[in-house]
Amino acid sequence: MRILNKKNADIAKHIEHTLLKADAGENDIRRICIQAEKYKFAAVCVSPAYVSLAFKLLKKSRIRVVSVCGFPLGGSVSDVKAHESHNAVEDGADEIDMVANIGYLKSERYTQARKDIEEVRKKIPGKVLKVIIETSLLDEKLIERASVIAEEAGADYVKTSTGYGTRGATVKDIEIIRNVLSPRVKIKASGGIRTAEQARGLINAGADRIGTSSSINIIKCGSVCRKS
């Protein structure tokens, strides 16, 4: 059964409620609205599809939305990626996580790896952009390559991982990127962050956000716990 834990009330502002599987449905995204109020998440973060139904839902609130493009693997073209965020925004997201071209850093190719956030970046001025490096596929010194190149090309934060990777955030990860970003560009961690034990490891190692589909778990339970 799920009791609320009111010491873990505080990780609720950090928290990204995610709901981003192929099968969600519009009942699912209402729900996530719905849950996202009545604890004071942060944000949710939806497909593209369904941002028009999550700004409805959430436009009299201060719950932000938030959307993808590149998603999850970062290998489209960037006019397609640019007019995705933009799309987004038109529906009503407030904040876009774009997938970082991962090919393009592994192959040393970084200035057509800066470029395609700039071309996200010019699309959507005026609005929060989350470059996400899929810290699982790089090692330290390219997500330290990486995270420079996205501050560069003017994100706002850093994202850690698509949640499909071969695993999500560590707080080694978090301490690497915050140790070569400015105090400007923020870390949202995201990717199999389940309990509160972690989230609280990861926001006091730098992470500003918490992207997870365990929201409820994290702050009701704090561990893994049984659904009532």
Second form
Protein chains: 2
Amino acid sequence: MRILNKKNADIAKHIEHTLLKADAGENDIRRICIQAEKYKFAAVCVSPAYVSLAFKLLKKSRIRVVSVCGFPLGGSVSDVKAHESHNAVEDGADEIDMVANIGYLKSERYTQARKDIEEVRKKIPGKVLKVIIETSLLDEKLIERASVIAEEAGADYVKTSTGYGTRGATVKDIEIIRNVLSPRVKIKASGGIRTAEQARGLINAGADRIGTSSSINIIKCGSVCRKS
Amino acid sequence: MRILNKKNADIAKHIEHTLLKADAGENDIRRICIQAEKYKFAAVCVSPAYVSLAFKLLKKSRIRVVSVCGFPLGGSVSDVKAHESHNAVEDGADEIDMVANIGYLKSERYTQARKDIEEVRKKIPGKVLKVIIETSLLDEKLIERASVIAEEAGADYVKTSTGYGTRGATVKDIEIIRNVLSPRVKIKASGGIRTAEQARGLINAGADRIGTSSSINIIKCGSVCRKS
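Moving from the form predicted alone to the form predicted together with a further copy of the same chain:
Below is the entire complex, every chain and molecule, led by the chain shown above.
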């Protein structure tokens, strides 16, 4: 067994230990919940169908349960996104990562994009709402615009990526987003984060949370081993 | 302008001209609807947020409007999948391609997997329901099992893939699925279908519909040009 790298243990409190694969089974969810407690991660992030299970497993811990909405394409109608978010919260989710409608953003339908987020916001009062803007599909100006829209619509976090885009979070993304948000709104970096070095760079640039399925690798190996 | 390859024009009636990208805008949807009429495709397949628009554009044609549900990961709860399907039908969808819960299938929770489909089936009576089983994540026995479960739950089609799995439809997939289904249930092949040669192979093996975003390439170029 590898020894926990103490230099990287401080990263754990930023990590959302994530498993959203289509073929994840109950045993996989049990495993990541046990790992989250062992390594003191901030949260687990699971598909809506597994929120009830994760809630049951973690209700006595301080680990938060995060789920997703309209994930990963963002192309569901607003009413369905709102319903999905509300349902996940009823099942025990503390936080919802919704995917913005990227098509609306790209075609400059900013009012529609804002309303899409507002409908979800209204349905989960008091719960943490993160808005995924899929930075890989936006240019710098649109990353700024999308971040401002998310804040105006009541997001608690802007999240960079789904992991299904053409790339994941970069330090530059975080800097661009941080620059336009008020201090109230935090940032979750996600997508392709596999090493402690990457995670630390994103945190230093202003990310408060790191969404990754390589959490154990990050904590145990630092920047040396690249695959968990 | 390239000349329509008459040898491939017969494939058109099998094709669902598909655009589900996260950043698709209204103009992209208008374009594929115009193309669907021009080339006499069976249907367009669009994200739920664009069903209303596609319905408006195609209501005077015989082109069918298809949308997706729980796409592409299948990890939404059944109630949300049912709500999403019902909503898309209200907006004008003729057919719904839902993603089965692959995690339930992989962990042998067959009753849960069947109920997930049944809940959607109940909410859209009289409409065509396709069930995506993501063959790339299943072995041969599980492809058979998933197909039988989909039929028992009332599916009109078994669909091979989302396009987000590790591979798309193969002739072998179609043969396996066709072998266990009754004649009532049809097959939609999808994922990575880019040439007329591929499409024809899948149709000959028993696929009734071809889901692809390379429709124009297939019709115009046959097996020669591989990118549209």
